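Coming up is one lone chain in structure tokens, specifically the form predicted on its own.
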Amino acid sequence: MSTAVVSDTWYMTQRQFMAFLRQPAYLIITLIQPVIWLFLFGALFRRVVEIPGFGSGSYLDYLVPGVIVMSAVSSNMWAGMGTLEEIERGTLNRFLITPVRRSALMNANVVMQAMTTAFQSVIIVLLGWIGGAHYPGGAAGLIVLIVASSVLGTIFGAFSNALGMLVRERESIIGINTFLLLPLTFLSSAFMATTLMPHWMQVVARFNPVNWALEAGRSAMSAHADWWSVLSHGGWLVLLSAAAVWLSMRTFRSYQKSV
């Protein structure tokens, strides 16, 4: 990547901040939601861990790292409506007859999610560590969660921006995210163990990309590290964040071509 691409896409990157910054409505949302979940959950499904089988001391060591999943599918599922917001109100036009790079139109956003998903990330931790939180693997562990769902939040907004361009519609968007949402979570270890999941559920959580950031995370965060989990799990999130966001440009050229 070029020098030029890393410094328009800064730039881009910058122009989305402000732009969440001056919506405090929304940033209070952003970081409120998580943790009603976080608190809710917690207090719903503490006595889960009491099934033989569960594996966990503490339900809240184990719904953290669900809760910020969780967070960060929910959040970046939702990246295409702001490219939809801009192709409707005719900026993203007007930057393509300015000299800036192409790919750093789309991969601002992308790159506003991953920094929107770790910030959120790392207010989760802090309070599930006052909630009573422990985490075993410390600063390592930690870090690879964030990462992990930092690069999930990458996935699944790339996707949602490739979704946002082809087809241009609030309304599909929303029926295709809430269509999507809560499967891909409950599908995964977010807040059961796979191990009391029925085999159908158990087979489908293997494929399921939210279920390789959980894995990578809590792999990491256990007191003694897989790292082996880590690294497999975690090479299958970059990998399928790359074509997505190989998807998303793809379908930015095909924008470009129609207007």
Contents of the next structure:
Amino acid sequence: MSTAVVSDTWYMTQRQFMAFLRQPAYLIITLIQPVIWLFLFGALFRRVVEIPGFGSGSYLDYLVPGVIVMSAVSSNMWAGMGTLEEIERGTLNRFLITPVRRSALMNANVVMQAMTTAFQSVIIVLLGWIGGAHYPGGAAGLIVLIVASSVLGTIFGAFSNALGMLVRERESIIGINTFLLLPLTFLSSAFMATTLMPHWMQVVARFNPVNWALEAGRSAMSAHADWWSVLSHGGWLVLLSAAAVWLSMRTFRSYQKSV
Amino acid sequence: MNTETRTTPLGVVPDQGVPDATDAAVHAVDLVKTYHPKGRGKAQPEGVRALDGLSISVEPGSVFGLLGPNGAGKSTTVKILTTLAAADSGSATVAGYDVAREPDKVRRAIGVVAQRSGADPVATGRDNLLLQGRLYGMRGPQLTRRVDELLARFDLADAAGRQVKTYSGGMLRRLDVAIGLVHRPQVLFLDEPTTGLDPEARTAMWEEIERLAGAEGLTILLTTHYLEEADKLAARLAIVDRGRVVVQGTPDELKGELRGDALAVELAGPAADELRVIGALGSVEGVRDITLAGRRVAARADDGAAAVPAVLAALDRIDLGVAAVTVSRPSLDDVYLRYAGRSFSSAESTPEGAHR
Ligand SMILES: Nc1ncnc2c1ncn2[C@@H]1O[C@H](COP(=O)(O)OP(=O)(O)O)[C@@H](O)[C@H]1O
Ligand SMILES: [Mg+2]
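Alternative state: the form predicted together with the partner chain, after the form predicted on its own:
Every chain and every other molecule in the complex is listed next, the one we just looked at coming first.
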């Protein structure tokens, strides 16, 4: 990467970051939503740990990674709305007329998604800790969880951007997101141990990227970390995120042809 | 410089001031662009032909107007010349660089104010300008000085720290122009810079455009669908209709092409015999194209003012009283009607024109 790409990426990311800070409503929602989920799901499912075979002592311990990953999905799957707005407003075209490196525009999206997701994840870790959650895997485990959720966030952010540039309608993004969020979350170990799921669900969960992030995170966070599981699930996540970013670059080029 | 005259099917348009490809600031030849809008709405398998062989040439340091109704292809032309979109065929150079082969050099030489503001509404006016400068590689005190200078000049210094979404329409448009100027471009593209502005803001923008073109020697390509705006600002203009240039020249040349002033006579009473009126006026030297509708007589005269006494005398001879006479110079509206074959206002309301 040339220095121009790096500096362009830096300035474009900075712009998005300032926009994020300047819209306090947005910031507050990103922080309040996980609190509500922690509280609601924590109260609702508190006693599932008593089911034989669940394998965790406290439901809060179990829930924190679930809420982190669910939040990563739900906040990034709206990225396409922002891109759509930039297209409609003409901001994207304005940048495309400048000498800014094309890749920097996409890089900025990826960096921004990863950063906000990491930030959100850290907040949830802290909230969980305040609420009494234990993290037996220590710092290493938490870092793996946060990195995995950030990679998952870029996957959903990139797909959402691709979708926004491709279909150019808000309705499609809203429809697909509403349709996907709950099944993706419940077909993973977010709230319920996969071993207690019906068999077909366990099979589906194995192919669910949301579950990959959870498996990687949980494996690293347990007292006896399973690094093989971290590596394999993490590897799939990274591969998928490369594919998603590649796809969003492709749709970006096809957008440029339609201007 | 090419000084020969060009014969169009409709008459002779003196082509003075059309620069050669080499020294033109903007030179476009036979641009063609077809859009294939996806799905939704009426399917058009053959696509929408936005540009159909458009050619223009702009002399450095002048204001060139692209005048045409909505949907004529003005924005598409600007998008191609500013490297945002690629033409299907044809070629163009801007500031001496080929838009398709050397887009990066073109980008550094131009400033653009698009039809839709590209300013980031959440960022402040100052941040928008700073970012723009950075994307062109400007840094440090040199950049902040330039930004302060532009903020002061466009009367935005007080609003510089406010989010752009709080700006009025006129302020936003001024910011757009400032954004286009940060890196001191040689060629400035203004795509309908005054559309949607109130009269006061429009006048202010006109003054600003005159200032940029005058003292600062910028080349400006301005698109507009206001006839008076093109008339006032453009040294030369091209009238665009359905993706091609139907005529170009200076506003005076184009109006002069129509040879003659418009003469309107309001009769004191209805004329009993239409043919007698036409006959009487037709006998006056230099008066032609006479039409009569009720009590209103319209005609063209080589020299309107000189023809008035003779016209009054001719009508007096057939015992017709006259309530009022007006003489007006031809307007660009007349030019448009003549070359595009329809009036400007009717072109604006055709289905394809209703697009935006
Ligand atoms: N991105 C686009 N996709 C599809 N059709 C377009 C697009 N941009 C312009 N057009 C069509 O091309 C024609 C010319 O449009 P435009 O250049 O915007 O005209 P103007 O700027 O003179 O109003 C119109 O019929 C318009 O609908
Ligand atoms: Mg337009």
